[in-house]
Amino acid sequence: MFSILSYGRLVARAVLGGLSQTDSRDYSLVTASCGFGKDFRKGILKKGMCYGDDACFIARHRSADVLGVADGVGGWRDYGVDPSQFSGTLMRTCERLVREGRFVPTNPVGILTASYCELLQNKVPLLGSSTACLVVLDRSSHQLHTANLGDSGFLVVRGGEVVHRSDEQQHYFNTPFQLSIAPPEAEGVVLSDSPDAADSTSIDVQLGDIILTATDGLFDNMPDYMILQELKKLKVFL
C-alpha cells in the first residue's frame, strides 16, 4: 500500500484485502492497511488505526472477515472538536462487536447500527460526524456483504478490472450522508443520517479478488487506472 501513498498526501486512507483459500470450503482475506492525514507533519498514526480524521479496522471471526473505514467530518474542528474522535471510536466499536461475535455476516448495517447506538448511549459525550463503509466476507458462502454510508466506499477488482464498486451517497455537493452526534442545542440542525440509510449490497467473490475500501481521499484523487496500476504491483505479495 505504500506505493499508493507515494502519489501524494491527499490519499487519506485505504484497506486492502486479497482472497486466499484456507480449505475446500472457506475463504479468508489477506489484509493490509495504510494511510495518512492531510497534514502528515503532525504524525501518521494516532491511537488505534486512525489516519488524520479517518479511521479503519480489520477484524476476524470464525464466520467472517470484516473491513471498515470511516471519514471524520473536518468541519467539527471549527467548534473545537477533534473529528478523528468520532470516526475512530465508531470503527473501534465495530471491531469489538465483530471480535465478540455480536453480528450477522449477511447484515453489515446491523454492525453499524449497534456501534452507533453505543456511541449515542456513551456516558461521556462524544460529538462529531463521519461517513462509514463496512464490507463483510462470509467465509462459507463466499459472498461479500457491504454497507456504505456517504462518500467512502469500496472496489472489487478481478483480473485487473473493477467488477463492482459502491455507490456514493451525497445530499448535495461536498455533503455526504453521515452519522452524527450533536450537542442538545444543535439537534435537528446538524445533518445526521440513520445507519439504515446505508447502501447495502451482496455479491459473489472469487479466489484472487482484491477488495479495496477507502475514504474519498483516495477516490477523489486517484482515477481507476492509477489504482489498478498500483494493485497490479501489490498482487504479487498477496
The other form holds:
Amino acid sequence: MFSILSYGRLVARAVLGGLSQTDSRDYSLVTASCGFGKDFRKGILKKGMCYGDDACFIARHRSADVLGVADGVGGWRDYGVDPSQFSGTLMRTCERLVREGRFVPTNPVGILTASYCELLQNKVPLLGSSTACLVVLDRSSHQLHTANLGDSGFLVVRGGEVVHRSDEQQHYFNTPFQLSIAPPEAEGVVLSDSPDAADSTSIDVQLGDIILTATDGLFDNMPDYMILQELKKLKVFL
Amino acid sequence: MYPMLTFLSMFYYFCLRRRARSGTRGEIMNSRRAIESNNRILPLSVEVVQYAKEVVDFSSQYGSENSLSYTMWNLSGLPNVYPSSGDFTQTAVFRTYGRWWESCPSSPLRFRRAPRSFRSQEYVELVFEEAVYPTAIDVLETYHPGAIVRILACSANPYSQTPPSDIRWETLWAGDPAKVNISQARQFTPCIKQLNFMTNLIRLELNSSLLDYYTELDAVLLHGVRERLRSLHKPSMLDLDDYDKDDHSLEFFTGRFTGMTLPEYTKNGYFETLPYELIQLILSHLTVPDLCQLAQTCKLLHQHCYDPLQYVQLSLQPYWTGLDDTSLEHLQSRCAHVQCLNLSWTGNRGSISMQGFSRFMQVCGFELVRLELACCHFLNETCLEVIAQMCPNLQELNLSSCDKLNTRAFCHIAKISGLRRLVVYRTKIEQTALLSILNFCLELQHLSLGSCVMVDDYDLVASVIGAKCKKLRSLDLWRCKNITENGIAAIVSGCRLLEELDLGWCPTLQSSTGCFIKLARKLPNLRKIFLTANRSVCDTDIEELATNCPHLFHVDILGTRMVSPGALRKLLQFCKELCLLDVSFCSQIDSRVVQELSANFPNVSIKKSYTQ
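And the form predicted together with the partner chain, for comparison with the form predicted on its own?
Full assembly next; the chain just shown is listed first.
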C-alpha cells in the first residue's frame, strides 16, 4: 500500500487586532505533503509529487485552495502499463486546471471530470486507472467542498477529534471505484467508473481545523487513534 | 614661476568650483550629455515585463474547443514547457503545418497578385494587462520554431470602456518564414520598431510552410515602458525598415485623389499605341495598391486601372489592417464583375460594418463564384442573408473560424443551391441548418465540418451526407465527437467519389466494428485518410487500406498501439504515391523502425513526434 500524508491548517491572514471565530477574511491552507512507494530499493525519483503509484497535488487560486490525491491501480503492471502514469497525469492536470482558474469551487466533481477529459485529449495513448480524492477550500465562504471516487479519502480533525471523514467506494474487495482509460480491445472488460460517480460533500470548517487527504495506504495501516496522535503533535497557531 | 603657480592655482580653483556646482562625477556626465542633446535630463523609465493575459482571437487551433490541450489558451500566462522542447499538451498549436493541406487536390486555388511581403497563414491576438510602449517582444517557441512572420500592435485597448475612435495596427516586425535547424526550444526576440502609441494588444502572424511538423508556442512576453523613451541618438528614418510601406498605399483605397481632375494635355507617347489587351495584361501583374497608385498617373492608365476586368480576382486579405467601409465603397465601382473575392481576416473591431458589406455585396455579388470570409467577425445573420440573395452564382464559401456568427445565420446558406465548397470549421452551426444545407446544396464537392461543436448527432448528419451529397470529393470531420460506424457506413456507401476523409480525433469510431475495413473497400479513389488519435486502428485496417486504396498519398495514424512495422511496410509497398505518413505516438513504431522505413521508401515523409 502506498501512503500519502497531506494535512492542511486553516490560518487567517494578516491579523491586526485579534481574531474571532466568525472572521470574515479569506481562509487559506498551510500545506505539506509526503509519501513513500512500496519499493524502497528502487529509488526511482519521480517528477513532482509522485510516490510509487500514487500522486498528489496542491494548488492555489484566488478563490480556493485545492488538495488532491490519486491512487494508481497496480494491476496494470501485469499488462506492461506503468500505473503511476495515469494517476500522476490526472493530478498534474487537476493542478493546472485550478491554477488557470478553470473550475468552480463549489463543484470539485467538475474538476475531476474536466481533468479526465483532458487526459483523453493527450496525443500520447495513456492507459491505466486510479482513484481520486479532491478537497477544495472555498476561501470566502469558509466551506470545504470535496469529491471522492474510490477508496482514497480525507479526514477533518478538530480539537483532536475526527469531525468528518469520507466514505469508501468499492465494487468488491480490493476493487475500488476508479477512473480509467482502457486499451480498445479491453473496452468492455476493464472497470471504468464515470467521474460523476464520485461522492460529493460540502462541510463547514473553522480556523485551526486539520484536513488530511490520503490514499488507502495510510488508512489501511494506521488506525484512527494513531493518526490523531501524530496530528496532535502539530502546533496550531491562531 | 610665480605666474605659473598663480595660473595653476586659478586653474585648480576653477576645477573645484565647477565640480562643486555639478556635484558628483556622474552628474557631470549627465550635464555634458544634456548639453550635447539639447534636452532636459529625463528620469530613466522603468521597464514593464508582462506575460499575455488573454488570447482574444486566432485563426485555428489543433486542440478541442474548451480544452486545455494543444489550444491557444496555453499562449496566455506563464510558460508551461519552456525551456524543454517537445510535443506537449500545454502549448499553443495551430491546426496545420507545412504544405500538405495546400497540396491536396481539394484545396482551393491560390489568389494571384498576392504581395510578396504578405506571407501570413495563421494568426493569434493577445491582450496584456497594461498598455505600454513596446521595447521588446519575446516569443517562447518550444517545438519546430521559425513560423512567425509578422508581429503587429494595435492602438485600441480591448479593456477600455469607451470604444476607440481610430484603430491603427502597426507592424513591429516582419520577416520570412524560417526553418530553424536546432530542435531545441528557443526564445524568439526580433528587433522591433519603436511605436508612438501605447499598446496592449499584440498580434502574431505565422507561416509554417517550411516546417517539418506542427510548431508549438508556449508564452509571449511584452517588454515596454510607460513613458516614451526620447532616444538620445536619433536613428535616421532610413535605418528602420518601414514594414508598413505597403500599407501606406492603402490610402489610395480610400480614394483621396478621386476628386482631382487630371490635366487634359497629358499624352502617353508610344504607350498609347499598345493594344488595350496588352496593357491590361501588363497591369494584371500589379498588386491592387499598385494599381490604385498607377491610376493616378494619367487618364489612360486611370481608365485601365479602373477596368473591372482587373478585379475579377480580388484578394484583400493582405490589406486587412487598413480595409474599412470607405475602402469597400471606393472599390465598388470597379468590382461589378468580381468572381473570386478574399475578405478573410478583414473588418474586425468595427472597420467594416454590416451595411458597408451589404452595399458592397449588392453591387458586386452577382458574378461572385468564390467568397472567402475566414475569421470575419463583422459578419452577422443579415450579411449571410445578403450573400444568399445577391450571389446566385456562388460556388465556394469559406466561413472558417467565424465563431461569433450566431446559429440562425447558417440557415441562409441553404438558399445557395450551386454551392460546391463549404467550410464551416470552428463555427457554431447547428444540426438543423446543416441538414437543410445538405438537403438543398446537392452540388457539394468539398465540405469541412471540423470542430463544429454545436452539431449533436453526427451519425444523422453522416446519413444525410451519404444520401444527398453524391458528388462529395473531400470531407473534413475532424473532432466530430460522436460519429460511429453507422455514420461511416452511410458516408462510404453514398459518396463513392470521396477522395479525402479526415476523421481525426473521433474517439467513438471502433476498429472492431469493421468500419475502417468497409471504408477501405468502398473508397478505391481514397487519397487522404486521417485517423489521428484513433486508438483502435490496427494492422488489419492498414492492410485493407494498402490493398484497396492504391492512390493514398496522405495518411495519419497518430497514437495507436496496435499497428506494427509489418503492416506499415505493406502500406508503403502498395501505395506508391504515398508522401505523408504520420506515425507519432504509435508505440510499436520506434525511431529505429522509422529510420529503416525512411531509408527504404525515400519519397515518403514519415513523421514521428516526441515529447521527451
